[in-house]
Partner chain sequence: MISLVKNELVKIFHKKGLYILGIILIIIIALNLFITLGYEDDLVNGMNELYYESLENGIEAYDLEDTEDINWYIQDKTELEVYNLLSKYDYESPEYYYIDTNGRVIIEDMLIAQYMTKTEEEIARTQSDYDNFLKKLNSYDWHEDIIKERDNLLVQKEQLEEKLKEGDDTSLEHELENVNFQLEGYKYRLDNDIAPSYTGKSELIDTYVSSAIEFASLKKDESSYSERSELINKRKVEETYYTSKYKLDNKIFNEGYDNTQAQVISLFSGIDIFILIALFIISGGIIAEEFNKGTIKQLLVRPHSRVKILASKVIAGLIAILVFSIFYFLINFISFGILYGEIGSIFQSVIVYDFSDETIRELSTFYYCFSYWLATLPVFIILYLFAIFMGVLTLNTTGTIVSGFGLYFASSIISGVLPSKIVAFLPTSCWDFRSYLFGGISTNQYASFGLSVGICLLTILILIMLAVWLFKRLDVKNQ
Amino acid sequence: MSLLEVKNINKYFGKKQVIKNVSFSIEEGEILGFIGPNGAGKTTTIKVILGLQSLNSGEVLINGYSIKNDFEKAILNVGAIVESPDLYMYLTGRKNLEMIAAMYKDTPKERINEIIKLVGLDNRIDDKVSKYSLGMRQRLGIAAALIHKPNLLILDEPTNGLDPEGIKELRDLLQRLAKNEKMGVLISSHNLLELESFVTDVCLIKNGEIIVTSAIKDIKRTERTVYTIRLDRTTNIENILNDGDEVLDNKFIKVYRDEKDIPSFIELLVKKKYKIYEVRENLMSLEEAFLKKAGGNIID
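Kindly present the structure of this chain alone in the form predicted together with the partner chain.
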């Protein structure tokens, strides 16, 4: 049974459809990067999953329970930060966590200290949240999401406000939780670069539609390979390039080919009287590979 199953969900704001047949799932130990530009429908999808917004059709199952019909059971093992970690500013960090812990049965008191330590807020936990930096609030938000030891963690743009060190800590924490606790994680961002080093799967959303869903391991090495070729000139070379290939300047071109197709392309260049000085193989970033797979520039 999947930790999270999102099946063909649709959501309208008035007449405008903002989520179109969105489907994906998360299994134990999986970290799914939910990527898309601002306004693509990431937050709305997450809110629908968490029952914060109603859905017009489709189904969301968490641990086998429907969020619509069996909300309390479905949400029991979910931890979430949506948009920003909105906590009670006039209370201390500890009071915030105590209140959240009180909403779950059988959360031992020691768990609060344990989670404070985990997010590294030991020194400031008794200060009012209004005195926290944005990064500290994110940490407290993560603590609030993890306090009841959920098996599914949903984080909406959690890297906002975190410095590189904070992002690294978050990455380590999520990897640890996924590996050791078999926790499933849905993490959204408009920037795949931030996530590519630790997500196991990626789901791209644009204009409310899922463009592509894929496991990182399924993106073949060949699909991520690009060749930069140095020539004597690039005049009229467009005639022999494929869609997506690029003329960088009057000496360089960038072509996307499988390795097996490179010799024939070189042959073609020679036939067309181009002098070849260098053929270099580069590995695309995950983001570039996905964009290419999706067939367009979807990221802002």
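Okay, that was the form predicted together with the partner chain. Show me the form predicted on its own next.
No partner chains or extra molecules come along with it, only the chain itself.
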């Protein structure tokens, strides 16, 4: 069973349709990057998923429960940060977590210490939040969202304002949660470069419509598979290349082949006495893939 199933949801503001038949799902241990330009409908979709805005049609299931018909059961195992963590700046990190833990029934005190260690705030948890860096505040916000042991974490633009160190801290934390806690994570962003390094899957949205949902390794593949091959030399190699293949310099060639045809091409190179040092499949960057799928829409 999927942790989150979004099925053909539609949302209107007046006569304007801002979400159009959006569907995707998240499994245990998956980090889904929900990607699109500003105004594409990411935050509205997240608010609908969390029951913060009503949907006009479609269905959202969390752990099998409908957000519309069984809201309390559906939202029970969800942790979320929409836009920015809501923290009391004049209190310590620990006090913030204690206040949030008090909102949940039967939260053991040990859980607070456990979550502090999990997000790596052991050394600063008794400092006032006003002294925290943005990255530390983001981690504290995630700690607050994890107090009740949810299995689904939803984060809206969590990298906004973070420096490279803060982004790395967030990335490492989310990877640990997905792997060790078997948590599903939905993370929305327009910052493709930051998400590329750690999401397992991507869902591209433009003008309220899903363009494609795919494993990240698949969406970054070019329409024709491209391989760069490093050899000892490239003299006279044109004789065995196909139309469209390229000689890049005296060591490298670029060839377009189906994966199944690469072994026979390697055999041909060996037969022709070329020494092969490297065969690398070329993948597009996530930004290149998005621009290709989105028809050139600029991410800003």
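C-alpha atoms forming the largest set that superposes within 1.5 Å between two forms make up the rigid core. Bear in mind the structure is a predicted one, so any value in this text is a computation, not a measurement. Numbering follows the first chain given and starts at 1.
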Open item on the list: If the two forms are fitted on the core, does Asn96 show a Cα displacement reaching 2 angstroms between the two forms?
Closed with: yes
Open item on the list: Is the shift of Gly244 between the two forms large enough to count as movement, that is, does its C-alpha move by 2 Å or more after the core is superposed?
Closed with: yes
- [ ] For Ile253, decide whether the Cα shift between the two forms is 2 Å or greater, given a superposition on the rigid core.
- [x] yes
- [ ] Quote the shift of the Cα of Glu267 between the two forms to one decimal place in Å, the two forms being superposed on the rigid core.
- [x] 22.0
